[in-house]
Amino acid sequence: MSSAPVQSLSVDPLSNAEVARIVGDVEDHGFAIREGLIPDALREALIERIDALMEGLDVPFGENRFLGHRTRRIFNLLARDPLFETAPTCPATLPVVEALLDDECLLSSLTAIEMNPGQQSQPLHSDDGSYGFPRPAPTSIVVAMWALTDFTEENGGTHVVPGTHRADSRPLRGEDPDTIQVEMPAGSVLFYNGSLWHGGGENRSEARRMGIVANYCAGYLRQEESQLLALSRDRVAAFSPRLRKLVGYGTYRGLIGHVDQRNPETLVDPDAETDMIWGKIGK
C-alpha cells in the first residue's frame, strides 16, 4: 500500500465560477463532466487501497445483470481505510453537490466499481428509483462518479439519456432510448442528477475500468447504506466535522436526527454545538 499521508493527498477547491457552470449543465442537461479535478497521486493511492481490498477481501463479481457477472464492488469505503475520507468532502466536488442540494445533505452511500473486460452492459436506471417520488421529482439525489481509469466506448463508458432527469417515469425494461456514452480520461468526475437515466456500458476491451461513487442525498432521505450502523463511533469520532455530519451525525433543519433533543455529533464530540429547532422557537 502507499505510504503518502492522506494529508500530502490534497485537491484544489473549485472557483465558484465554475461550481456556478457544473450547476448550470447538470440542470440543464442533467449531468456534467469535468477533466483533471483528481490528482494524479490520489488517484494512483486510491486504485493501490482499492486493490488490495480487493485481495483481501476476496471481493466476489455480481450475481445478476445489473450488479454485472465480470463487475466487482467494495462497499461502505469509510469504514475501510482513512484514505477514503477524501472523497465525500472533497473541495473539488462537495461544493456542487451542496449547491444542487444544499449544505445539510447527506452522504448516502460510496462504492468502489471495478468494470472487467467481457461486461455486458447494465440495464438504465435512476439512482433515487426506490424512493418513489412522482416524476419529475425535486432534486434530492447527486452522484459524483470518479473516473480512477480512464473512461471509454470501448471499456463501458456509462451511458446517460440527456434531459431524463425531467422526465415524468422512470426506465421501464426493455426500454432503448439513444443514449450518449460518457467518454473521461483518469482523474475527471460525472456529475448527474440522481432521475437521470443511465447504465454502465459494455467492456469489450482488455482492461478494467474503475471509479469510485459517491452518492450524496438531501439531509431528510434514509441513505442507501446506513451510514450510522456501519461505521463505528470510534471510527466516526476520527472524522473531520463536515464528513461526520455527512454520514448522520447532525440534524435537519435543527430537527431531523435528533436524539433527546440534542445534536447527534455530541455522541463522538461533547463540545459540539446543539443548536436545535426548539430553541428558535418564541425568539
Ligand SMILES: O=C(O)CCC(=O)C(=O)O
Second form
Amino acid sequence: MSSAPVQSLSVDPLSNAEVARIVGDVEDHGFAIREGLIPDALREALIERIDALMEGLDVPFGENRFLGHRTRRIFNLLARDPLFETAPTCPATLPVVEALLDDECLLSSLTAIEMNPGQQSQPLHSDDGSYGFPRPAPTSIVVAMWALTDFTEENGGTHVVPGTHRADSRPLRGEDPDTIQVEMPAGSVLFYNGSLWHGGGENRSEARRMGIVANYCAGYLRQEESQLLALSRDRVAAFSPRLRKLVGYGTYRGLIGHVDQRNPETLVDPDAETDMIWGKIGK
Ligand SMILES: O=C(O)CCC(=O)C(=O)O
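Next block: the form predicted together with this ligand, after the form predicted on its own:
Below, the chain from earlier opens the complete complex, with every other chain and molecule after it.
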C-alpha cells in the first residue's frame, strides 16, 4: 500500500445547479454523462496505481462473457491503496448519488475495469437485477462510472438503453434492443440508475479502455461487496467519517446496522456520535 499525497489530488465540487441537472437527466433518461469532472493529475495517478496492482496481484482475465475474456477487474479497491479513497466521496460525484438515493446510502462496490482489445460486448443487464424487486423498481442503486481513458464507439464505450430504468422487466438473455453507446473523453463520469439496461461494448481498437465503477446502494440493502469483511478495522479507522459510513460503519435511520444498540462507527472511533433510534422514542 502506498502513502500517496491524496489531499493534493483534489476535485472541484459540483454546483447545486449542476447536481440538479445531472439528477434530472438520470431521472428522465436513466443516465447522464458529464465531462471534465476528474482532473488529469488524479486520473493519471489512479491509472498508475491500477497498473501496479494489476501486475502485483497478477490479475487474470475474466472467465466468462459477462466478466469478459479480455477484461481484468480489481475488486475491493479500498482495501488496496489509500488513493482509491478519493473515488467514493468525490465532491463531483457523491452529491449526485446522495440526491438520487439519500445521504444514508452505502458504497456497494468499487471496481477497476481494464477492457482490452478483442473484448466482445458484455450482455445487457441491470445492476439491481439480483435484488429481485418488482419492476419498475424503486431507485436503490446508482452508479458512477469514471472514464480513466476515453470511452469511444471503437474501444467499447458502455451501451445503454435510454428509459429502461422504468421498464417492467430486466433484459432477457439474447434480447437485442436498440442501444446508444456512451462516448466520453477521459475524465468524464457516466452516472446511471441501477435499473438501466446497459453493458460494456466491444473493444475493436488497439488500446485498452479503463474505468472505475463506484456502485452505491440504498442504506437498507446488502452491499454487493461485503465491505465490513473485506476491509480491516484498521483500514476503516484511517478513513474519513463520511467514508466509514459509506462502507457500512454507520446505521440506516439509527437502527439498521447497529451493534449492541450503538453506531458501529464507535468500533473504530470511540468518540463517534451515536445518534440511535432508541434515544428518539418517547418513554
Ligand atoms: O464496462 C462497462 O462499460 C460496463 C460494465 C458493467 O456494467 C458491469 O461490469 O457490470
